Each structure stands twice: as C-alpha cells, then as structure tokens.
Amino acid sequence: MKQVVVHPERCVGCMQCMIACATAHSKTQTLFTAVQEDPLPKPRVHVGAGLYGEGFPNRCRHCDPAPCMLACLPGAISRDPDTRTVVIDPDTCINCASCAMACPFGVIRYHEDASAPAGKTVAVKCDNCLDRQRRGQVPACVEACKSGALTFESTGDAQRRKTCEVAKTVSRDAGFEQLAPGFSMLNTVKRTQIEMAHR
C-alpha cells in the first residue's frame, strides 16, 4: 500500500509542500482564491529547520497503533479501512487536545477548517489527501515537492531504494553520487557549518 515517505536529506526547505497542502484542503482548491477564504486554509505538513538551517517536512505517520486514536475521548479519530490512513471527524471532535498530547511527532494542530462546521475549532492533521487519491492523484505535498524529499510509494519500495543508495556509497572506489541538482552545494554548506560549529 502506498503512503507518503519523507526523505529529510533531500529537503531544501522551500515549503512548497505546505502551500500545496493548504490549497488542497481549501474550499476552492485553487491558490489564487484560497488566500481569500474564511477560514484561511492552513497546511497539514509543517517544514521545520534543523540546527544548520536544513529543512525537515514533518507530517503525520499514520501510526499503527495510533496514539492519537487511542487518546481521543469522543472517538473522533479513526482509521480508513482501505488506505489505513488515520483521519479525524471534525463533527465529532470536541477540541480537547488529548490527541495532540499523545502524538509523539507534534503534527496535530487546532484551528477552524473548511471541513469543519463554521466557527468550530477542531483538531487537524494530514489525511494523506484521501480525496485526491480517490480521484487518482497523488497527495498534494508529493506533487509539489521537486527535490524528492516527499515520495508516494510503498514502504517496502522505499526501504529497498534506500538500501541500494547506501550500498552504492560503501562499494569499493565508489564516488559521490549526485542526489539531485543543487544537493552537492547544499550538502557542502551543511558539512562546513557542522565542522565550524565543532571547532
């Protein structure tokens, strides 16, 4: 089963995934009109900065078992039986924040949302763009990510590809393999910053 896989070493911190996510979860689903909506759409993926300014796209992992689902007192959090995606029912959510306290990754936010009753603040998190998937599209964050930091694939495929990438780096006489345009310079800057910090 496919899911969004995060490759933090490829993230350049451009935040295009956040814009695409907010747009995909807006009423109009168009950036030009979404910025004028009330409530203003907000992303469900959040890019944070590491010690050296490197980006990290933080999103729901749809854990199994899911701590947020176990902590949800009114039963507003459930798992989609077809995709195994953990989803929140905005009509049932009582904004108690139990799920946010239980989430080890800090991905649940509270605000008004286009999917919720007007004026109601609810728990909001990544839903793997289920509506887009049902239309045969990939999640918005993956479509927007041009550096390959977010991919839509099975966990097995992602693990096999990562194993092959690591194996190539330890092969005898292996040279540096370019991940994507611009990564060589970005990684050099990061390495330099780390070296300077440890002097």
Contents of the next structure:
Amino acid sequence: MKQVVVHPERCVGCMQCMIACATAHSKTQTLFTAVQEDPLPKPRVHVGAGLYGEGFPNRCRHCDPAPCMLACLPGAISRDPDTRTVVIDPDTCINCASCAMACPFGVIRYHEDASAPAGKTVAVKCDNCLDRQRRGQVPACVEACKSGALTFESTGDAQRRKTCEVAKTVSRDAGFEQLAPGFSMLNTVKRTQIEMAHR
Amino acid sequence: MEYVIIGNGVAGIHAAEAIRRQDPAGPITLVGDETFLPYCRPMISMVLEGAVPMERLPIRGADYYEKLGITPVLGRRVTSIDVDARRVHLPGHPAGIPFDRLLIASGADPRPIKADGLDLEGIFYMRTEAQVRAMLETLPSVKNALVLGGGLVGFKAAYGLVRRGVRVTQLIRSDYPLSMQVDRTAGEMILAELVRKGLDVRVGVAATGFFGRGRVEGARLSDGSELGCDMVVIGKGVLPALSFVPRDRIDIDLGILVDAHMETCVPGIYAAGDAAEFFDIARKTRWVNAIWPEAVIQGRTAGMNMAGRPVALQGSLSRNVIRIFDMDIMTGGWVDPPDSEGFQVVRRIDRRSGAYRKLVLDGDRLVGAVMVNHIEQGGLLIALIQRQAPLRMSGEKLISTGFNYRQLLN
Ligand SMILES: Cc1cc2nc3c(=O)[nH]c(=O)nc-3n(C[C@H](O)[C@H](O)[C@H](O)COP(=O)(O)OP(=O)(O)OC[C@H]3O[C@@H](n4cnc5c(N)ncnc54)[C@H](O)[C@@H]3O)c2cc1C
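Please give the other form, namely the form predicted together with the partner chain, since only the form predicted on its own has been shown so far.
All chains and molecules follow, beginning with the one already shown.
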C-alpha cells in the first residue's frame, strides 16, 4: 500500500504543497476559482519554519493507535479500513478541540470547510486525498512537491532506499555522503545567516 | 479466563474492547449502574447548553454488547467484592459473579454537600445523562439558577445555563473558576468573559440551606443573606465511587492505587479511570486525574494486561481543553506549582489579541502549560510533558506562537 512519505532533509519551504492541498479540498478544485470561495479553502499540510528557517511539511501521520481517535469525545474520528487513513467526520465533530490536545504533531486545525455543513466550524486535517486516490490520482501535496520532500510510495520501498543510502555512508572508505546535497548546503547557509544575525 | 468489569463508563468499555482483541472467546461480564448505551459523559453539559442533542450522546451502537460477546448486567450496583473467593456481589445474583480477572472502573460520584432542604425539587447534581434529562425537563420554568462550585462541572453547568438564557449566580470558593485546571491569569480571563456575558459570580460564600414549597425557591448563604432561585446545580467536584471496595484488602488512597499495568495490590484485580489513582508524570507523585482521555487509555491498558499482554503506562497527566464563547483554553500538567518547588515559569500575555501562555519548566523538562487562544499547537506541548524528554530549546522559543513541530527536529 502506498503512503505519503516525508523526507524532511529535502524540504525547501516553498509551501507549494499547502496551496495544492487547499485547492484539492476546495469546492471547485482549481486554484483560480478556489481563492474566491467562501469559506476560503485552507491547507491540511503545514510548512513550519525550524529554528534556522528550514522547512518541513507537517501533516497527519495517521498514527495507529491514533491519539486523536482515542481522545475524540463524540466518536467522530475513525480509520478507513482500506487505506488505514484516519478521517474526521465533519457531521459528528463537535469542535471541542480534544484532538488538538491529543495530537503530538499539532496538525489539526479548526475552521469552516467545504466538506462540512455550511457555517459549522469543525476539526480539519489531512485525509490522504482519498477522493483523489479513488480517481487514480496521487495526493495533491505529493503532486505539487518538486524537491522530492514528499513522495507517494510503499513504506517498504522508501525504507529500502533509505537503508541503501545510509549503508553507503558506513562502508569503510566511503566519505561522508550527502543524502540531499543541494538541500544541506541551502540549510547550512540559512543556519549560518541566522547565527550571524544573532551575534 | 473469566472477566468481570465494574462500570460501563468509557474506561470499562475500552477495557472490554481491548480484552476482546486479545481474547476472542473469554466470557466478559460488564456490570453497570446506568442502563443507557455507553455514552460520552463530558457531552452532557453540551446537551444542557443546547449545543448537542440528547441522541448524540451514545458512543457505541445498540448492538454493542451483543457484537462484542459481552454479558451486560445493567441497572445494578456491585455491593461487594470477595477477594478470596474471587466473586463480585450484587442484588439479583445471590451466588455472586465469579471472575479470574476483575476491573474496577466505577468512575466517580459527585461530592455530596451538607445543607438543609436538599430534598427539594429543582436541586441537581450533574454527572449522568439521566440527571441532565431531568434538568432539561425543569428548564422551561427556570428563570434564576444557582450553581455551587467553580470546578469543571460547576463551570460547565453555569456556562450551559447562561447559554440557555437563564440568569445564573455561581458561588465559588477561590477567587476565579477552574482553579484546579488553570492558573490565576487564565482563571481571571475566563471569569471576565463569563461576567461580561451576564454571569453573576460570588466569591467566598457557600450555601447553607435551601427553602421552598416542594420546589426550591431560594438558598440561604453563609454570609446570612438569601438568594431567590428556581434551580440549583451542585458541582463541588467528584469522589471515586468505591463504597463496595474492601479497603482492608485493596489499597486505596483517594482512588484505588494501581501500578503501571493498572493492577491493584491484589494480583488479577485492576482499576482504571476516575476510580484509579496512578503516578502523575508532572507532579511525580500518585494522583487521581479524573479526565476522559486518561479513562480511555487506562481502560485500554487494563484490558490488554487482563488478557495477558503486559503493557505498561508511564503515568497519567492532568489536561483539559475548554471552549467558552469565543475563548479557547488548554492546560496540561502542573500549571500552578508552589514557588517553593523551584520551577522556572515563562509567561507571555498579549492583552490585545487575548492570547496568554505560560510554561512551567523543571530544569530542561516541561511540566506544565497553560494556553489561552491559539491552541492548535498545544498537543505538542502536552506531548513534551508526557514524554519528559529533555528540551533542546529555550522556554522563550517554546512559548512563541511560531513554535511548531519542525523546531523539535533541530
Ligand atoms: C459534566 C461533565 C463534564 C466533563 N467534562 C470533561 C472534559 O471536558 N474533559 C475531560 O477530560 N473530562 C471531563 N469530564 C470527566 C469525564 O467524564 C470522566 O473522567 C470520565 O467519564 C471517566 O470515565 P470512567 O469510565 O472512569 O467513569 P464513569 O464515566 O463515571 O463511569 C463509571 C460507571 O460505573 C458505574 N458504577 C459506579 N459504581 C458502580 C457499581 N458499584 N456497580 C456498577 N456500576 C457502577 C457508574 O454508574 C458509571 O456509569 C466531565 C464530567 C462531567 C460529569
């Protein structure tokens, strides 16, 4: 089964995933018209800045067991049996924010949404773009990510690839191999700039 | 293996489900005083408020017990436990019900008060759906309500009644509400919001008696004055419901003492939820954290252990999230430790946006957090308290509204 895999070392913080996500969860599903919708579509992936300005696409991990699901008061959070995706039913949600208190990643937001009854504020988070997946598309954030920070693959494949990359770096005469060459340089530059500014 | 669970609250049902996942066949008997379907207790105050209809309370379906293969024994209270014969006793079962593994998940009962005239109509505790149902029946004829207590339940009752358009007077002991959950600054912010919306709060007075002809018409207060009211809600906290537990055999402090496996001092007998007293991660001592998410996780853990899977919990943690009018409050851990404890306190307040944050640090570990508004990242702070992992950033960074998960990766 394919999943969205995050490679933090490759995120440049461009926030294209956020725009793609908001658009994919809008009523009209195109950027041009989505920006005129009411309520204004909001992203479910959140690029936060690290202490040195590095990016990171923070999205729901669909944990198992999921702390939000255990904490939900009205029983609005469940798991889609086929994709293991944790989903929130906007009709059952009572906007109590118990899930915000339970989520160790801070990926749940509270606002009106195209998927919810009109005028109702509900808990909103990543649904792995289940609608898109049913149409044979990959999740919108992955489609939009040009730096390879978000991929859609089986975790087994992703782990094998990573294991190989790491293995190369530990063989006796391998030098230090950059896992994401351009990106580490960018992040080093950002970090240095911030450290210099603080001095 | 025969399992008996006392209490069909959330701790009891999560235990039953966890047992079933490990042990598909072992007989499970669930004894519960309430006959309603398993329901969400915290939501009863939202029913009072009118935000949620009564039908939305159940969190499990009508075929729940049958589907899980559980024998429900409802509408009865266990009266005693025979630890040696391994049986629980209750009316209607002269021989008792035998068990190999027992879970005490009897929750808590409202703390009773001493006052004259408590048998008058219109005086309520607010713990069960039945009590809220009765309150709703009286509500159309209520104009002035009196709420006793400024804890979570008293506060929610007062809020619900204000939202219903009732004139509410609330008597609280400390000078701000929710003093067990929030610190003074947040408590005063909440109080100001409630008063602005019409609540009349009196500090430091108690009710000594009630009068009326059949139905309550007023209360006598400790300062000698009288107050007219046609409804009274008593919300003076809760006490673990343990009258049937043999204190000479099972160790009890305020709640039943349990270890990391939710087991009591008697092998094979477990306790979970509001009835249990477990190690508190922030306070580093045993404590009753009578909250929904603890009841869920403790019930689940007890169930797994009862069915033979040894799972340990690190400890419990007090935490709460409350939304009133346009204000969001989230708290976790030890929010108001005495100065003598030597903790570092970091605060930030922005009066204009109404945002407030406070963090309590023990060296490089977070032990408490209060947030008023902008609570979306609050779960991260609660997780940091729960994990007790050393922080690699300053309290100043942590308290900033820009704090996010990425910063924990540095
Ligand atoms: C109005 C209100 C608002 C709340 N709001 C919040 C909130 O916002 N957040 C939060 O975290 N928590 C909240 N709580 C607390 C939360 O509801 C409890 O922590 C939780 O329900 C505890 O679950 P439990 O299963 O341990 O006990 P309970 O839910 O109390 O269930 C125990 C059950 O056992 C039954 N029982 C007791 N003795 C016996 C016996 N001898 N034999 C048979 N059955 C017995 C009881 O009748 C009851 O049905 C609120 C509570 C109330 C009343």
